[in-house]
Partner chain sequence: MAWPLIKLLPAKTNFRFVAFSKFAAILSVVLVIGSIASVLIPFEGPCGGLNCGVDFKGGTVLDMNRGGQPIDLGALRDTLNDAEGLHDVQVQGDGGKNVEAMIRFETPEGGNPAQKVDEIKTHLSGKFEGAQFTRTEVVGPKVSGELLTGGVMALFFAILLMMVYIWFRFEWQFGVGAALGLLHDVILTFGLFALFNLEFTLTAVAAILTIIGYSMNDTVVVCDRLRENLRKYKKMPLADVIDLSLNETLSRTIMTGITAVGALVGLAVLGGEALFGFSIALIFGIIVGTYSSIYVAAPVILIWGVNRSDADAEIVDMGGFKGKR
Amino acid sequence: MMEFSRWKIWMVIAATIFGILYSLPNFLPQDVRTTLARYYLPSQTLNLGLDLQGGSYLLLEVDTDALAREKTANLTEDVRSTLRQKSINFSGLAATSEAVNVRITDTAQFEAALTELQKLPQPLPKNPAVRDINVVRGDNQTISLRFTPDGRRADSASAVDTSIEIVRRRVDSLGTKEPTILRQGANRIVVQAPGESDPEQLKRVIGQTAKLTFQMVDETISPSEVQAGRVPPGSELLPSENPGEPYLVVKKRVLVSGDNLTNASVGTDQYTRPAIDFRFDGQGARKFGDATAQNIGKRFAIILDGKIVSAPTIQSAITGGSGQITGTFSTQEASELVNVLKGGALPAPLKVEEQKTVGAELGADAVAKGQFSTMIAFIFVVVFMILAYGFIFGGIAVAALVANLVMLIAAMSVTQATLTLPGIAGLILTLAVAVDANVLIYERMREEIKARSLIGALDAGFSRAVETILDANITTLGAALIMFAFGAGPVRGFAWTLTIGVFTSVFTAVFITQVLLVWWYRSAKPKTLPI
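In the form predicted on its own, what does the structure of this chain look like on its own?
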């Protein structure tokens, strides 16, 4: 121990400077932090979680049943379109919850129909050997396209993953700082938005499916047939977004979808009312140009989440790849719609299972109580170490503890970790675990001094206690990582604080305490161990 390497001393000095520089902004006012940022000095602070800052909490459930129904409807249209393109006669096209069935009326065309329909199944992205649909030859010239269980599970998992990313983009568009968006269980999503005081706006932005499609209006249907509910196969009756306007029959075939959008922005129409300007990518512009060129003089419907926003008549081919959606939007509604369109369409609807709001006053009260509890815990640790090991060894332990706290705050500031109320509990536990390492070292020295010299006792105290310290902290680290991997929300906040605390505790106990003891020994040249 007395042969202390210089690199260890420099590492302790560098770590201490790092801790001071990166933790200091947490105790400075905003204007000072802004000045520091101009000079490229550390200015980041801890992010306060929902329970400390206030904000909104939503528990959302991805409607996988609606997703399955949509997949079934899409497959039905794919079957109809495929058979019509090949001029194959069919009847009895019907869907169940698990399959789409069709009867080929001409026996001579059965094999050709089977060959064409076998092109519809797709391999699963993560398991190419498995298909999402099985095409089965049935009795009486019937072909059945059945969804596989693996395909259904893959669709659900993909929908949840995609929904998380889209929700994240939509929440970010609101300017919410450091939102927490996590998967919970198989098909649930937790959204914590610190500082977001309007949960209704959050629900509007997150919950809107934002599924935008462009489809042709079916003008072969007379108003009387519409009133009688006689809608031909391949078409559907959709309401208008504007109250009072009649329903329209539109063809189910989608010309272009919102997936091809590259940009959306708030603009104004010819009457200076808020509107939405949009632009397609190359593929979308090509599809839109071809569709409008082939249907001049006909109407096409702009459909958002199953409602017709507008249904203009095509005057000429629109080949520029851009256009405008007009309607009875307010400026706020147009702005919110632009944000959700930019974020992309949700693959399935989201249902709000739980909602709560934490007020800023309640958050401030939690911060005050957290600071008070941390201070009390720190004072108790200081008093215990001084009483148990005296001013010299107790003071060294307290100095290492302060360094540990500073480094912990600095590390959380650098990683932009979110501090929650359970995170404060993890911080207090870290302080207790950190001082426990000093107790192990000191108690080992007490035992060794009975059979060794002072230098031998100091050396043996460190070398033999370090193994125990590492064992204890590795166990704690394992528990923290398990909580972080499988926990959610506050549990992850606690686990993250504890994980960082394990590393800072080991560093301060093994290195900083050792440097201070070496410095004390070389300065005081003691004859006995003052414990």
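Let me have the form predicted in complex with its partner chain next, following on from the form predicted on its own.
If you are looking for partners or other molecules, they are not here, because only the chain is given.
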């Protein structure tokens, strides 16, 4: 111990300077930090977790079941329209969870039907050799179109990817500060928005599927038939956005969808109520123009997420490619809807599976309590060490502890690791356990002095204790790693604090204590061990 090279001293000095330099920004006001950043000096502060600075955490799940249901419904409609176009007679068109089945009535038309339906499956974008649907010949002139497992997987994977992209656009449109949007597992998305953002608005904006479609109102059905529940297979009964208004029967065929929108903005209708102005792209404008030209005098429905927003009558062909959606929107609703429509529709509904929201005030309170508790813990440890080991050895332990705390804060600031409320507890425990290294060294020296000279005792005490210190800290590191692997959110923050703490405390205990002890020995030239 007593013989050590110069590089150890330099390393201790370098680490201490690093620690002071990088932990300092935490104690400086914002404007000073901005100045520092301008001169490329360290200016990053601790990254506080949502439980400390306030904010919202949302765990969203992409509803892949709903996606599968929608795909089945679409396929059923495709089969119907394909067979009708070719004037093939069929019966028993029905969907199960895995397949769509249809029976061809006329034996002569069976082969033709099979050929036509064979055209429906699409190759998978990432694996063109595999198709999303298998067309299988069944008994008694039936044909089944089965979804392949690969196809289903590809669908959900792309739905999750698209959802993340759209959620990001929507969160950005709200102007949320520093949001984090991450994928978790197969079909989940984590959204974290720190600070004073409104969690209700966030959820409303993220959670809306925003599937906008324009469909014709089916006016061939009398209200009494609707009452009896007799809706023809190609039509469906949909509720209105306003709870008071009656349900309407609309044709399932979509004239134009929100996919064809190029722009949307908040406008006003003739009564100066908020409305949404929109513009179609070329294809959408053509489709909409054709449909309106053919159906003058009839009504069409504007449907958002399965609810009818309005159902105006077509006065003349609308060929310009732009239009207006009127309804009973508030200004805020209209502007939120515009943002959502511009970001695009979600491929499947999102469910909020978990939400944690902490008010900024509650977070600030937690920070204050955490700081205070850390200070109390620190003072306790300092007083106890000095009482137990005196000003020299106790003082060295305290110096190592201060260096440890400074380096810990610096390392947390540099890595931008998240400090959570349990993380503060981890910090306090790290302080206590860091002192353990000094205790081990001193206690060992006390023992060794019984059988050895002073210098021998210092040397043996130190080197034997270091072995134990390393062993003990490796186990703590193991526990931290496991927390990292299995834990979620705040537990991970705690594990990270603990991990950094292990490294800094081993460093400070071993190197700083050693350097200081040698320095004391050389300058004071003591005859006895003062503990």
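No experiment lies behind these values; they were computed from the predicted model shown. By rigid core we mean the largest C-alpha set that fits within 1.5 Å across both forms. Positions refer to the first chain, counted from 1.
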Did Ser453 shift 2 Å or more between the two forms, C-alpha, core superposed: yes
Core-aligned C-alpha movement of Glu98 between the two forms reaching 2 Å: no
Core superposition between the two forms, C-alpha change of Glu245 at least 2 Å: no
